[in-house]
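Next comes just one chain, in structure tokens: the form predicted on its own.
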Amino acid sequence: MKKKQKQLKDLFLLDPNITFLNHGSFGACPKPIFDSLVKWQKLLEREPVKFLAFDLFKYLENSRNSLSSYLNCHKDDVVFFPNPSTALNTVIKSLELNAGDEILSTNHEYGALDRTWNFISKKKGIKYINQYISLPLKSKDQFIEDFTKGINDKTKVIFISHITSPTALIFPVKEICDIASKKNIITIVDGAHAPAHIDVNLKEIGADFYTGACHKWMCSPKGVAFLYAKKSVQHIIDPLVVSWGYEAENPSHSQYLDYLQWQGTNDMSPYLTIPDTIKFLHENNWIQIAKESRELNIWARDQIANQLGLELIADENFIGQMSSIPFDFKDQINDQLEFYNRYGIQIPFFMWNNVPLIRLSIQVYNDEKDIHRLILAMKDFMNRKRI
């Protein structure tokens, strides 16, 4: 291990007896940025009225202000949530949707994004479709004329995933978002695992929203994430929880604002914490962190699949620092969890169109020695389940 990267390493908090190759999931979280998050802990503590009723909304203000600088945005058109699924669920809900519209989307989303859109489907009659993609996935022209088949005079809107949570396969969103305009379809973009994984900038991307987790690749405290939208559709937004920002007595300039910052008594210190975080990342090049990350990501995948005789996917053009790979199980949950707790090794299984997936993922603290170990532990509970 280089001496800077294993300098990085020693400043996550994990667990130093397992092998983590789950930075997707939860990310993890740096020393100084931790520290980050509890100096503003202390701050709120200290004089709670004072920091919550007078000075919350200057902090919030320059912490969007170094995020949208990051996403290349402008500073009112972000606000923060605790996650991307909440976030989503406020823009999903907001749409004025009839009975017969359609949502195109990809047989790629999160699950619990699935589930939003069936709830909406049931509770309006409109029709979420998810739209297939063949695989393994190689070029981009393959991609679009797969997904944009779905399309039709009943497209009201398109919601898909520029990084996919089971597959881990980055899309091409800012293509998709362009026939999406030319057509006047809104585009919804989940980018929970983008920021600081992938290079996020909304202007040229052009969706009309955009969300993305901070505590993901950024390595932000957990619970932190944001809400992208442009101006023109930041009308539509109704707040998920009705407060004060609501018919508010004294209104900033944003309606958009006044209904999402304020919804209720909440901790925001880890809000707070990403002019910190930002900055850790730029002391540390995380950009070319990334890069190193992928090219060991892409190493791994071809590893694995070459020792263990498994199919890729998709081509390395669609891989950032995480890769799925088939891989036989049988019981999602209680074979994740037999793996673990016999080899020390923290990663997800999924079972996705009833094909069973592993998703490795590379951060600055991994290096060969936990591919090496993978491979073994993937191999030996191979031979177990054969047996």
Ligand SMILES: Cc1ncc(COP(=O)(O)O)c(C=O)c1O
Given for the second form:
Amino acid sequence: MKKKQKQLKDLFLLDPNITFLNHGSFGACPKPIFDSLVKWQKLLEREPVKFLAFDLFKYLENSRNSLSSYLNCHKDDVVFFPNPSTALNTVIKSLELNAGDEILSTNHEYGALDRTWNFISKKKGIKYINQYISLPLKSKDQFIEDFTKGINDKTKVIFISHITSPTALIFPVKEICDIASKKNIITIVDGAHAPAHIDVNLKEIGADFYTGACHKWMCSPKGVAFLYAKKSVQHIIDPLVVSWGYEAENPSHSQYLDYLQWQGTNDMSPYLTIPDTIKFLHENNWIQIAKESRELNIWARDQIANQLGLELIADENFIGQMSSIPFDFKDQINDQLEFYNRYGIQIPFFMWNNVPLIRLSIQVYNDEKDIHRLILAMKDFMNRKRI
Ligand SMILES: Cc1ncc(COP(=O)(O)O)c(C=O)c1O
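Next up, can you give the form predicted together with the named molecule of this protein, since the form predicted on its own came first?
So here's everything in the complex, that chain up top.
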């Protein structure tokens, strides 16, 4: 491990006895960013009323300003949420949908959001379609052909992950948003895994709605996500929790912000760490870190596939810092726990459309030794399961 990489690794609060190969699920926060959280929490507790009643919106604006520069959008088009599910539930429950309308998605979406759409579908009599994307994924054209077969006159919304959770694939969302906008179809992009993992340029992507998590690959403290909405669609958003911003006594210039920024008393300190989080990413040349982590990930998935005789599900153009590889376990929960307890390796197992997958995440604190340990563990695990 290079000196600079070792210095960065030492900033993370992770248990040194665990081989941590699951940055993807909840991220991990380095000390300087965690210290920023404590700084904000202490300021809050010193004078809670001044902080929450007088100063909070100014602090939030400063944070939105940083985040919007990072994502290339206007500061008033982005609002903080504790997680992508809450942001997406806000959008999904606001949409005016009628019986027979269709929502086109893929068969690679995050299970909690599939459930949100199933819930709305039952209530409104709409159809949620998980379009089949054939694997191995070899080209953008193959993806676009598979996906767009699902578009018809009833399609009102396209919902698609930027980087998928179970299969860890980068989908060509800009191309899909371009196609959708020509057909007047609303686009909602689930970018939970994208910021600081790949470049996220919201103006360029052109989605109507985009959500991302900051606590995953941006390494912010837990409980920071955002919703971006294009100006032209902000008026359709209802607050998920109706509070003071509805029928506001002193409305601001933006109903969207009024409805969403205050949903009752809450500790918003994690949101306020975003300027420090982004400063940390810039100071440590995170674009280069992400590039090197991706290279290690590509090498690792090849090693795993070759040494264990496993299949890869996509060409490397669709891969960032995560790889999902088919791996023959039987019982997702118990086998993952057994893997953790036996080998001290934190890595998720997913049962995805009846395909068992193991998902590797690579962050700055990982190196080749972690991959050698993983391969030995996977071999041993396979041998044991054969007995
Ligand atoms: C693709 C994707 N979307 C949405 C989410 C939602 O995250 P949360 O459960 O924190 O809202 C996740 C979480 O891992 C995810 O991977």
